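A single chain comes next, written as structure tokens; it is the form predicted alone.
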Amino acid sequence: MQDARTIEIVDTTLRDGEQSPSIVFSAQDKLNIATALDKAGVTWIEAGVPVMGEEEQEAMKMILSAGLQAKVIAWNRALKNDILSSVSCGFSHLHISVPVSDLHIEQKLKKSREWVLENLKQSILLAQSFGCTVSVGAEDASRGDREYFLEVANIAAELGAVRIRYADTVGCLNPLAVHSIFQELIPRCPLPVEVHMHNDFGLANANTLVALAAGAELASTTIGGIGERAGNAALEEVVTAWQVVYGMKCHVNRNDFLHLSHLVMQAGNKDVFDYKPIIGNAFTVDNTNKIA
């Protein structure tokens, strides 16, 4: 019998989730959501992007001052101003994201792979000079060269980064492809892998669970699956399936999902679809007994 493996959640409701069409959280909304995520037992909270400006920075400072048990992360590009903005807010956990597909590097940024690696090195060293812990994000990894992903991971590991995020930025993967990719990458990657899936084809949850089953150690999620375009993997669905369907462990309390959903939907002026798994009205009557 397979041992029950434990995974951790990196919740990005406050960063990627806020990119959902028409959702704008106030500073108080963000603090309330972060506090509820912390109470639910989420390990990592990706709180926002300090370089966006003063309003974002004030919200970040409120969260950092709340004394949460969860580790609160600032999202950064591999740019000096991003790092300095995060440090000035008081962050000690920085996520530094770089593109790893040639499509993004050459056509979007008009740069080279070498430029990306050099910027990543300098950004990690700058963050560490302030005593920060760094995680690295590989944007658009699903359309990139796997060997280049591993090159980025190796450099990040040599410089002391704690993990690397594999991002299906445009949501183009399917579960069979994810299984193949992670079966190949996990044994060769020097860092724990966090999986970050978008939901353009309705496969974000399935892709996330397949990656976890293949050895990824962390899942990036949002409450209700909110996020850019069709959204992200949903916190409540990934955790519930991992615990109940797969029989594995994740130290997030499912009893807090309804409260989290209410907070996010109210703040975003949204309603939950009645048949939405776990948090929809069709599932919330005696919910714990039905799914456990």
Given for the second form:
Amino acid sequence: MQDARTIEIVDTTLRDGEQSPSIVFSAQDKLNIATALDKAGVTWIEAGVPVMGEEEQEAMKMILSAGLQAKVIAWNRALKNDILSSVSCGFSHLHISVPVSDLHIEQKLKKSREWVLENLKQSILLAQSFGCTVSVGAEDASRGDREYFLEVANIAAELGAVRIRYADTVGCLNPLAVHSIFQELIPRCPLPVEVHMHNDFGLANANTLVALAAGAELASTTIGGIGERAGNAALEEVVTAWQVVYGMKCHVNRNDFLHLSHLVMQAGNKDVFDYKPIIGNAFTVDNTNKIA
Amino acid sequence: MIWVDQTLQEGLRVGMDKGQINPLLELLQKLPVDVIDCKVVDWEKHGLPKLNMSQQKHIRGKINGTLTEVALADKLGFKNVIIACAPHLGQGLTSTVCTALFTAQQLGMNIGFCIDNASRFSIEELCFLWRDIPIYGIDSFIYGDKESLLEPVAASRILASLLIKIPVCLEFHGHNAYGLATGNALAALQAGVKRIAAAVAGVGLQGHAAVEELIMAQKRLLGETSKETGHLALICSQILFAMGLTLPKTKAIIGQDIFAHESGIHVDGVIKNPQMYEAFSPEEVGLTRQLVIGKHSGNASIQAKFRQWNICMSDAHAQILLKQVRSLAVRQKMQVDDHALWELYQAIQVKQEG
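Pass me the form predicted together with its partner chain as well; I've looked at the form predicted alone already.
To see the whole picture, the full complex is given below, headed by that same chain.
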């Protein structure tokens, strides 16, 4: 029997979750959600993107001064302005994201792989010059070259980054593919891996769990799975399945999920689908006297 | 054909009346589903009539392994049945279940034999249970994961092994209590299972795999040929509407907003090449792409939006407008619609001219 491994959650409800097209949180909403996540035991909270402007910065400052136990992270592109905005808000944990697929590097940035590495290096050094701890994000990793992902991870590790995020940006992985990718990737990766899966085919949760089982140490999630397009892996599903189906550990209190969901849906003016696992009505009302 | 529908059963369970069931059945037949499952007792409870010839072909009645229910299925004209049971660990099948199987055989029914709680048992224990089963007349074995105990890697391993050991067609019926149903069902498909339970948007008691997710995952992630999917979003939303459910706007594959791009980095990418932030194109499921302007917009989004209106905007101009857009989006706590965007634009024009 395997030892019960403990994973950590990097919740991004306030960043990727808010990027869901119909959702805008107020600064007060953001503070309330961050406080509730902290209370539930989430250790990392990705709070937002300071470079977006004053409104966002105001919310960030409120969260940073709330005295949370959780570490609060700002999301950045590998750009000077992004990093300076985050630093001036008072962040000491910076996530710096770079695209790693050729599709994104060549067509979006119109740059080269080398340029991305150099740019990342400068950005990490800049963040560190302000005493910040850096984590690195590999955007579109699932469609990129695995060796290049490892190259990015190696540079990040050499410079002292604390972990690397493997992002399935368009949600195009399937669980068995994740299993074989991560079995190969994890032993070769010099940094702890955080997985960030999207739900375009309804597989975000399954892909996240399979990656965790294969050795990823952190899961990026949002409450209710809100996020870009069809959303992200849902906090409540990842934590519950990790504990119940896999019999492993994650120190997040499952009793807080309904409250968290209520808070987010109210702030985002959304309803939870009745058949959303854990938090949907079909799962929360008593069905025990009926047979499947 | 692979997908076994569980949507109708949920319709019956939540109390759709007799008049609503037929339209639902018609809609379901527009989906690439092979068999439509329902519980015989629920069919009777709703006062639905004996199955007609065409219904007999594709509707399959699920019954508990008792003689009474076999007789009821026969009376209502079910030719295809599932005889379900949930044995206790360490015990064989009860004689009641065996008698029910035998009687259904005598009546010439096609029988699917289902162990609802199969995921509670080891492969060896399941094979042991098979010793009690008369193979003749049984055309499939349905592996049930009633308590949602499986994860995809285990599902793939177990089902691949059972495919070799069980002498009839293997089916998989998973549930979604922990959000793993689509992942498990896809793993079953990859393992070679030929029939898999699924429901529109994953509805059902304890949930199911979502059929629209499986159809598109099979096509796009496994690269298998599929039937035309251009009306998938429409058909699924009609089905949910018929069931009195509201389709969430961000539901994977079929939600109205899954191709709405707002954040600056995404819009910029999508303008350059939609593949950058889309796993498949909206037309493939009958949806449309939208550029949404709001708090997360960037310069490029604003410029792209105005290009759609044949207005070429400078970077500096877009920057000024963007600031106002973000501030308005935060104030009103929602995206900025076209009308409001146009008003902001005109206000700036006036200021610049004045």
